[in-house]
Structure formats: structure tokens, C-alpha cells
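First comes one chain, alone, set out as C-alpha cells in the form predicted alone.
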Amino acid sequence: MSGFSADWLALREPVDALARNQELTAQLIAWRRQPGFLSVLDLGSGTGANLRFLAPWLSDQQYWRLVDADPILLADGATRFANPGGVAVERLCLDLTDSWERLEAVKPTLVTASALLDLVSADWLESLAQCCQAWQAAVLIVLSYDGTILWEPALADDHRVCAWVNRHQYTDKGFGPALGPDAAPALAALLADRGYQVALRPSPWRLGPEHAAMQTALLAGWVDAAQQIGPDRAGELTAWANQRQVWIAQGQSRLTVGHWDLFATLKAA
């Protein structure tokens, strides 16, 4: 599985605290208005974030399980969490990309995810549905990439690179090949033939010259995913990144990214 690193998550936390769709987490909220307590399985977790976010919106009697493969993130994370009270927190280290069987024992409540989603395969995403109705569990997934980039001002190679980018989505990072944009909706299909109410809204970034580290950021990984697939482009593509970059530092640039929020609960009998 891709790694990504804590400052990473840490410049894009806030950008995506703003992007998440709000009609969905007030369905969530609503949704959590029933009594009882909430097991949560965070998948990918990082530091975190997931957890930072939606406790305090969601009462007491919690019990967060937060899953990731690094042992990094998960211990960056424990010294974030300002605790509100009424949440139980667990951190297990897990590479998720083979290890079904040791969380088919955890029956959670609702499962959940950020940013996950876009890096897995089919295959993998057949087993997130199958271990969520058999746990007959509610289903978050947020800020799952959906293949759009868009840059103001435009150039001419944003169509291109965007290509490139997309394509790059599609490899193997870690989980077979990966389901990049088309993942969300995939997810939906497979609840939604699974008894799930289903619901996918977008939850785009929209990043002004105040995000300019998060601008730059994106521009330098989108750069190394373009050059992985059009390498006899490299010319151009630097040409392509130059501007941009010029742009981003005189406070001209102006980037939409989009992605998708689903939330998903089992239709009453």
C-alpha cells in the first residue's frame, strides 16, 4: 500500500474538513440520533483525522478501532486527539491490503474511511462490501478522488496532464490494480445491491492562493504520476509546471480537485 506522510495529512486536514459534504454528515449525525453504543472502524486511518472530525458530532458511548499499516501515523495521531469525553480509542497497526480475517471478528457499527477508497481494487472493494453487511454496519467514505483537476488560470497541457494523472490512478498501489475515480461509484453499486440506501455526493477541494503549500504539494506528486506515464513528455510537462508553479508563488493560481463523500445505512426490513 502507498504511504503517505504525517505532514502531508497534516497540510490537508483542514482543506479536507471544509470539502466534506455537509448534507451527508448531517444524514450521519441524524443517523447516530438512535441510542446505543457506536463502534467505529476507521480503515487507512492515518492520524487520525476521520476520528478528529466526526467524535465530537456523534455523542457518547464510542469506541473507536482506527486501522492503518503505518506505526508512525497511528502514534503521531494518539498525541492529536483532545479526548471529549464518552471515546474509547484502539490503534492497530494492519496492512490492510490482506487481512480480512483479522477484522471479520470486530462488527462494527459504522465503517469508515478518508481518502482511501480511489487506491483499491475491485476485488478489495468486494470485500469492504461483503464484511459491511455482514456486520450490518453504516458505511462513511469520504474525499475519494472522482479524476477532476481543475486549474485556474488554464493551460493548454491541464487537459493532458490531468490524463496522464488519471491514468496513473489506475496502477497498482498495493491492493492490485486500483479502481482510482471510478471507486466510489463502484462502492455504491455494490451496497446499494446489498440492501444498502445509498447516498454520493461530491466533496471537492477548492484551493485559493491561501493554500499554496497544498497547491505546490499536488503539483509536485501530480508531476511524478505524470512522468511515470508519459516519460518521452518530459519537456513539455516541466514547461507545463513551471507556469504553474509561477502562478501558485504570485498568488494567481487557483485549483478545484474533485472527489466524493458516500454514505450508505441498510434499509429497514
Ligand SMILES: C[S@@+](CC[C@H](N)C(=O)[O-])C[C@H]1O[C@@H](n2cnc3c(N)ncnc32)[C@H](O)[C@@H]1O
Contents of the next structure:
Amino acid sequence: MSGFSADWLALREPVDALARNQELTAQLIAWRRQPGFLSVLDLGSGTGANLRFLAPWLSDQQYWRLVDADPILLADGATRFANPGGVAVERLCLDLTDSWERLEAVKPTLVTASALLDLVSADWLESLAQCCQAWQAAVLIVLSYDGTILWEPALADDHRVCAWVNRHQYTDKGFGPALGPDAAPALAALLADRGYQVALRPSPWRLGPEHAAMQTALLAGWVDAAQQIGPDRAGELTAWANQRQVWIAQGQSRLTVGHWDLFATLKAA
Ligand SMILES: C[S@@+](CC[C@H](N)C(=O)[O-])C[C@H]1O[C@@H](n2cnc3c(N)ncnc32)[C@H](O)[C@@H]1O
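Having looked at the form predicted alone, could you now put up the form predicted in complex with the ligand?
Entire complex below, previous chain first.
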């Protein structure tokens, strides 16, 4: 178990699909116009949201390897969703913290991940960039949190809670000290150093009253994270969260959460 439930991934999947940066999706589709077999490695795949979004845009002759440490999420994806037409899919239960040797034989043409990057450390990112270059693979990494949380209506403590959440972002999620909001720009720099042409673009969630369930889930997760960082401030946090929950229930709450999408291809030699 990873701490990410299938219900949470299902809640965010349609919001993620709308948030993805359209310019980078178009760049990926244009890149895919080159003929041939497409082998995709999806890191931290969960139930397969990335596969479901991307495969229909990428024509036939696709083989996807979905890798995740959580067997429940992998099994849920396999039983609840049919594979996109004409796409071969393999699901591999693997802890990505120390499994580069097992992945090295894969040789994908596209490495992708969705909502994973903010969990990883600088060392892990270095290994990822090294493998992508060795494979000569294109890289599409989407929905990496960028540190921005904007609530409407605003409250005086919004800033403080966001700062606590962002401090929690840097704690270890199994990969060593996490890079949190710095991860996507860090990967962009590593890939550029390795001869990649890199595009980094925003992909914010824009949640309105119709996303009350997702706002409530995010609020609960952030209160939990903030409590771990500032346990002595529980009183302020509870008052802040109660007011936020009232506005969500009344259909008055809007929330923007910033993300980065990254697309990179090797420059022609
Ligand atoms: C926020 S979820 C995103 C899932 C999916 N990509 C999506 O967009 O719905 C992060 C995923 O990373 C996986 N994960 C976290 N740590 C991992 C590790 N050490 N090895 C493999 N997968 C891991 C979790 O199990 C989870 O499925």
C-alpha cells in the first residue's frame, strides 16, 4: 500500500485531464508522428490514468509498461478499466526507490509519469535523467506540484498553511529527502545538461464549487501535513480548516493548485 487510494486517484483523474498543459500534449502528439513501435514506461502509474489519457492520442503499435509499488492500485486498474484499443499493457509491481537495474533492460522510447515527481529526491532524479539519456527516450512528466495553493475567498492563515504544506513536501516519501515543488525545474535542468530540448509549462488545477469532494479531500490532506510540521499550532489550523469546510459546503470555495508539466526530447546530433 502506498497511501494513495484508488478512490483518491479516481477523484483527481478528470481534474488532471483538464489541467494537463495542452501545448505539451500537442508537442507529444507531433513527436509521435514519427512512424514505428512506441514503448512507454509509466513510473508510479497507479491505476493507469496516464495510459488512459495519452494512449488514444498516440496511434497504434503501443506497448505500455505500468510500474507501481502498490499491487492494489495495479490490480484495480486492470479489473476496472479495459485497455485502450490496440495497446499492449504490462503491469509491474516494483518499488522504484532502488530498481533501476530491473528497468535498465526495458529501453522505452517514451518515459512518463503523472503526479509522481514531487515525491522523489535529487539522487533519484539524477538516475532518472541518466536512464532517459541512455535509452535516448523522450520524457513527459506531468502534474508535478509547484508549491502554489490559492484559495478564494482568502483567509489570513492561507499563507501560513501553504508554507507548512510546502515544508512537508520536502520530507522523505521513500526516495530520500523529497524535492517537492523544486522537482520539475530540477529535472528540466538535468535533462537540458544532457542534451535535451526541454519545455516546462504550467498545468494548474482550477477547482470550483462542483469539485467540493476534491476540495474536501485536499483540505484534509493538507491539515494532516501541516499538523506534522506545526503540531503546536493545532488551534489555529482547526479554526482555519472549519471556515474553509463551511465555504466548500456552501458552494462558495474556489481553489487553484499549481503544477508543472515537462516534455523533453533529445536534440538531433
Ligand atoms: C499521486 S499517485 C499518482 C498515480 C498515477 N500516476 C495517476 O496520475 O493517477 C503516486 C503514485 O506513485 C506510486 N509510488 C509512490 N512511491 C513509489 C515507489 N517507491 N515505487 C513505485 N511507485 C511508487 C504510488 O503507489 C502512486 O500510485
